[in-house]
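Take a look at this single chain in structure tokens; it is the form predicted on its own.
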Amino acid sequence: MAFLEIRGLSKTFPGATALDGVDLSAEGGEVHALVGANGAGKSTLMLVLAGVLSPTAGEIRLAGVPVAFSTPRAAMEAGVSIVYQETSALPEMTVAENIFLGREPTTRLGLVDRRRLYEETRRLLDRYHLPLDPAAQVGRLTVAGQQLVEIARALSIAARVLILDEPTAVLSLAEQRNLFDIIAGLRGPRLLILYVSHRLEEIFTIADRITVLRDGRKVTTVATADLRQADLVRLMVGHEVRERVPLPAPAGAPPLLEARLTGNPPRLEVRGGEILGFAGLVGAGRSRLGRSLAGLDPIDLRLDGRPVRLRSPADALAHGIVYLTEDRKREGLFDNLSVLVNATAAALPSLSRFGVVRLAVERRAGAAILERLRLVARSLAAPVRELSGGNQQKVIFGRALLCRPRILVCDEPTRGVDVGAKDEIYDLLLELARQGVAIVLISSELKEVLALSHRVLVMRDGAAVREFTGGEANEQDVLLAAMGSLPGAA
């Protein structure tokens, strides 16, 4: 008898079908990861299962009895827990108090026991060796650290069944490789992981068995050891994937923007169809300087020669200089708008007349360039929340290009999207840099580094330590300068 069994699963929505009778089996004691192009149904199927969403149809067994959750609540309760790939944290709260919401220890008079909250929150935090203070305001946290807080709250439950939907996608390499160590000491026969991400390596180091979902049905399900990274990625698009090749360094050409650095090189420069890659560790000052680039914080730096001085994103704008933030849930959405109006949101004024929005434009324009994308919706009228993952980053892209960019600052271009919507977005990167438009990339992936730019510049602690130009950049000396053991770093 398997520890979890799903037999006929379907979810349904107003025009579309997420999930269609979808199989699947696990055994308590392993991590069973599951793998899908975005929009392929793994959301929906997590949320199933935490009791975020009721099936249409299909039956759900735990340890061989029927389970049907109509809440959260009563998924945790049954010992369902979920770690999200967008975290729902609460920032004015405590660590803490995010931790144990709705669980606090309290006194015999019915009132939180705070010193008993903020001791158990210890203990569970040195237990797992997270790196957290339980009275620090959430709010104030990285994103990384806001990630370890949902990884906290799920494991201050007595779990049955454990879910970790894309949990390393904001950590460093150091919290991933505790992440890793911690799951390997959870692993027992009463604890079934579920493991969700689209960074492959890590499904091949950590996963017993991967089964793999495409628009909504299972396609297989497979032991990890049985199978190669270019099978996996096959079945999940249902094409081969091609390597990248870097197009030729622009020559010649001026600066199109300089701004000054601290470290070495003292000085960062961008030339018009040249990607220039920042590669570094987590906290190391690459999202920093892209928001200073975006005019987020006030920065000196020159445009075609001239000095110009950015003191807000319109500043930014108005230089054509656009920004993708890494945080597209509480920084890049509206996420109750529609999906039209958030990819026409920054490009009103080029589709208004004396200050109103000619809508008929605006619908040819944002229709366009998410026809260009791909984008994967059933209305551009249904609110953006819909989308998954990776078409919610479409429409983020579709934005940027009616702004017609002349500097494009890409802050993790691709976190959350699975390697066939990758694909596109490299497709789409290169043909801007073919077009003239100068690319800031920053990424945690050195691969996607390596493989899109013509120059790759290492960060660590606010300051520039190396520049690596052409092909003499490799993840090992990428990583050493990273962590300031590279001969000849700053």
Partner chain sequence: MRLTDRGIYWVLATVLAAAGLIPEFRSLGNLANVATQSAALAVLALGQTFVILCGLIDLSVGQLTGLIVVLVCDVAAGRDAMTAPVLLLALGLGAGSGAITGLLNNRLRIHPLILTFGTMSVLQGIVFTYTDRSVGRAPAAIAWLADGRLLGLPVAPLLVLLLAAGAHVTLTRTRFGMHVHAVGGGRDNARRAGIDTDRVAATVFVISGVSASIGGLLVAGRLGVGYPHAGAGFELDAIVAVVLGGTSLTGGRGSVAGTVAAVLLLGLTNNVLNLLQISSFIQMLVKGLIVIGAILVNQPGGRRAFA
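Now that the form predicted on its own has been shown, please provide the structure of the form predicted together with its partner chain.
Excluded here are partners and other molecules; the one chain stands alone.
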């Protein structure tokens, strides 16, 4: 009987299956890594275990006893707690106050027993060798220190299953090494550590066994010692046939857009009619680069070979650079406004005379572009929030196209979009390229980047690490570059 036994666990969201009959068994005393590419189901599995999401089907047993966690609190009480990637410690309070928040020891008078609070914290920190001062104010600690506070808090609540979600994402190298020492010190026969990460080096450093997920299914569980890095990547990628759409050849002209990069290659270039894909793991810095190309952070560029400084999105628009956000809900759409207003919002100067919008012209322009995108909506006057994800994305595309982009930067253009709309968006991007638009395509879906891009730029930890041209890119090499290879491994 395994310490943690998961059988047939499934989780479906409207329109998507995040987990599909996952089995997993893990023992007390081990560090068990969960790995998979973006969207493989790691996060969902973890959130189900922590009681944040409830599963659609399947069973979880802890030390042989079936458990159903309806809330994070129930999971904690059963002995499972989770340390999230972003810190949730309260900055104005001390380490001890944070660790025992909601469970403060009190005196007989009902006052908080500060002496015991600090003593118990000290004992906890000593027991797990966590280098923290109980009286320190959390807001003054480094990010690494704040993370240790959360680990201490998790251990003080529940010391049976500790889930760490990409704990190194926010840490420096020295802090990472320190964290690995701490994790090694935590190991004990009655504690299972589930370690979620997509960084190969660290998995090989600290995990005893690895469970690989792909497309919501479990691929396998293997002992780390029996595995080479290249094998792990192959397990993550699978052997699916890759479809390639024939790409239109880009113009042989000089680059339309050039920008300096940190890393290798040191420069980014896109020509008219060319699609440049950005690949990398979540948090690799692709979106940040995309946003600065769109003027959201000040940046120096060369457009048509001439130096240009962008200070704002308005500057970028004036130069024909149009940006499509990855988060259309929060950064893109005006939820309560009509489909038409959402589509024409960025192009109003060209649709008005003397500062007054010409309503008929606006309506014709909006209707034409949305028809071209095959938008399905009750009416152009309907609020945009009523539309499906795919149709909302089309509205955002319509807004971009009305600005007549020369350079289109699109971040996750098919996120939360159904399969049919996805194909339409792919066709649209290819069509735009054919018309001579330079396109920067940022996507976490490797297949999408590979199928659509003339060249693929891979980023890791905020820097460019490699550029693949034309047909030389394949999933395995790109993923390997995105994750960073283990020194000395095959």
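Positions refer to the first chain, counted from 1. Please read these numbers as outputs of a predicted model, since none were measured by experiment. The term rigid core refers to the maximal set of C-alpha atoms that superpose within 1.5 Å between the two forms.
When two forms of a protein are overlaid on their rigid core, residues whose CA moves 2 Å or more are considered shifted, and Leu213 is one of them between these two forms. In a rigid-core overlay of the protein, Glu362 has its C-alpha displaced by under 2 Å between these two forms.
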